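The form predicted alone is given below as one chain in C-alpha cells.
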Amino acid sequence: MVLPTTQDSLFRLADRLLQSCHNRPQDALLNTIRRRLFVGHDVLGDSYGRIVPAEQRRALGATFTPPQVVRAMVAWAKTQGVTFERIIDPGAGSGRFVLAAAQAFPDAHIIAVEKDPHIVSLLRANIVLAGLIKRVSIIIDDYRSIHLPSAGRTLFIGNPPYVRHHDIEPRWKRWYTETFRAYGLPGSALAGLHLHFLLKTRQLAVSGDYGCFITAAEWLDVNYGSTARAMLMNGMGGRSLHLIDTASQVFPDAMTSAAIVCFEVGSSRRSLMIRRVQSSAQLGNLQGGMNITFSRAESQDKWSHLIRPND
C-alpha cells in the first residue's frame, strides 16, 4: 500500500476514499485501509502523524492517542455496566474513540467534535469506511461553543488537546475563570486547554453521565490545577485517575506526563481510586489502585504524591 507523503496528498486520499465508499466500487486501497481499520490502525491518522511536523501538530493540541490507551479507557467504560445513549468525544481527531466506542456500544449516538476542517476530512473518512456515518455525528467547532440538547446518559470520552495557556485567547481565559465562578471556585488564566475542555464537560454533564479522559498530568500538582481538582470531588463524581510513569513516553512526538481521570457526575462516593503505572501497557481496563479519600486529597498540594512509585 503505497501511503501519502504530504499533506494535500493526504487529504487527496481522504476525499478519494469518501468519493470511493459512496459509489461503492472495488476499491483495493480502500479495502485494504478498511480492514487495518477495523483492526485498530488508523492509516489516515497515522500518517497525519507522519507528515506533519510535531511543531505545527502541538500548537493545534493535535496528539492522537495511542490505540493501547483508547482500548484501555473503552474497556473501563465498559466495565461500568450501563446503558449509554450518547457518546461525545470533545476533540475527535481521526476518530480513534469514536471507532471504539461505536464497536464497544453498538446502540449508541456518537457526537464527534473537532475544531479543525482538515482533521476532520479524515475524521470523516474513518466513519464512512466504517461504516458508522448513520450513528455518528460530527460537529466542527471548538468544543467550548458547543450546546447540546439534553439526552439519556451520556459518555464523554476522549483526549481533550493538550495546549499551553500562552496559546489560548484571553477571551477563553475570561470564559474560564467566569464559568468557575458561577460554580463557586475561582479559575486561573494560567490553564491550558485540557483544563478547559473538562471545565466544560462539567457544563454539559448531568447526574448520571460518565467520563474518561486522558490529560497531560501536570494538573495534579500544580496550583491553576487547584480549581479543576476541587471541581472533580465536588460535583463531577470523580472515580479514579491513572498516572503513567514521567519515564514512559505516552505520545510518542509530545515529551508530556499523562493522566486517566474517570469520573461519574454527581456521584455520592468521597473517595478516589489511584494508581501510578509504569507504562500504558500496565492499563488494563483502568481498575485497581489506592483508595484515597476526598478529605485526604483536599489536604495536599499535589495529587502525584499521594501514591508511591511501588504502591
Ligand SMILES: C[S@@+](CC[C@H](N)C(=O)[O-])C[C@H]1O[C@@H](n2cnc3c(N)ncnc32)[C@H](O)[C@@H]1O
The other form holds:
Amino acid sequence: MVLPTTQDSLFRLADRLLQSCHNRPQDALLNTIRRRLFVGHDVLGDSYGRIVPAEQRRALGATFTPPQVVRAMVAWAKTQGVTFERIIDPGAGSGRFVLAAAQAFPDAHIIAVEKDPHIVSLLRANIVLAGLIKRVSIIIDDYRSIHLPSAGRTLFIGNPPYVRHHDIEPRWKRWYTETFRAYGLPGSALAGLHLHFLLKTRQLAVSGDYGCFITAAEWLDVNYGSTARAMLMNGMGGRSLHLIDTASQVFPDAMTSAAIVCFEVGSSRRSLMIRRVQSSAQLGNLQGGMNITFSRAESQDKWSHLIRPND
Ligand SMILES: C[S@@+](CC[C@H](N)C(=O)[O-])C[C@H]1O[C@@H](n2cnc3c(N)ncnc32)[C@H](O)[C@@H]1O
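Show the form predicted in complex with this ligand, please, the one above being the form predicted alone.
Every chain and every other molecule in the complex is listed next, the one we just looked at coming first.
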C-alpha cells in the first residue's frame, strides 16, 4: 500500500475512500485500510501525525491517542457495568475513541465533535469504513459552543486538545471565568484548552453521566488548575486519576506528562483513587491505586505529591 506523503494527498485519499465506499465497495486500497482499522490500526490518523508538521498540529492540539491508551480508557468505561445511551467524544480527531467505544457499546449513539474540517474528512472516512455511519453523528464546531438535547446516561470520553492559554482568544477566556462563576469557583485566564473542555463537559453532563479523559498532567499541580481540581471534588464526581510517568512519553511528539481522569457526575463518594504507572502498558483497565479522601486532596497544592512513584 502506498501511503500519502503530503497533506493534499492525505485529504484526497480520505475523500476517495468515502467515494469508494459508496461506488466501489470492493476497492483494494479501501479494503486494506478497513482491515487495518478493524485491528486497531488507524492508517489515516497515523498518516496525519506523520505528514502534518508538529507546529501546525500544535495550534489545534491535534495529537492522536495511542491505541493502548484508548483501549484502557474504554475498558474502564466497560467495567462500570452501566448502559450508556450516548457517547460523546469531544475533539474526536480521526475517531480512535469513536471506533473503540462503538465496538464496546454496540447500542449507544455516538457524537463526535471536531472543529477542524480537514480532520473531519479523516474522521468521516474512518467512520464510513468501519460501517458506523448510522450510529455516529459528527458535529463540526467548537466543543465549547455546542448544545445537546437531553438523553439517557452519557459517557464523555476522549483526549481534549492541549492548547496553552497564550493561544486562546480573550472571548473564550471570559467564557471560562464566567462559566466557572456559575459554579461558585474562580476560573483563571491562564487555563489551557483542555481545562475549557473539562468545564464544558461539566456544563453538558448531568448526574449519572460518566467520563474519562486523558490530558496533560500539569493541571494537577499548577495554581490555575486548582479550580478544575475543586470542580472534580464538587459535583463532577472524580473517581480516579492515573498518572503516567513523564519518562515514558505517552505521546511520541509531545513532551508532556499525561494523566487520565475518570469521573461519575453527581457521585456521593468523597474520595478518589490515585495511581502512578511507569508506562501506558501498565494502565490495564484503570483499576487500583491509593484511596485519597477529598479532604486530604483539598489540603494539597500539588496532587502529584499525593502519591510517591512506588506507592
Ligand atoms: C488531542 S486531539 C485528540 C483526537 C482524538 N480524540 C484522539 O484521541 O486520537 C484533539 C482534537 O481536538 C480538535 N479540536 C481542537 N480544538 C477544538 C475545539 N475547540 N472544539 C472541538 N475540537 C477541537 C483537534 O482538531 C484535534 O483533532
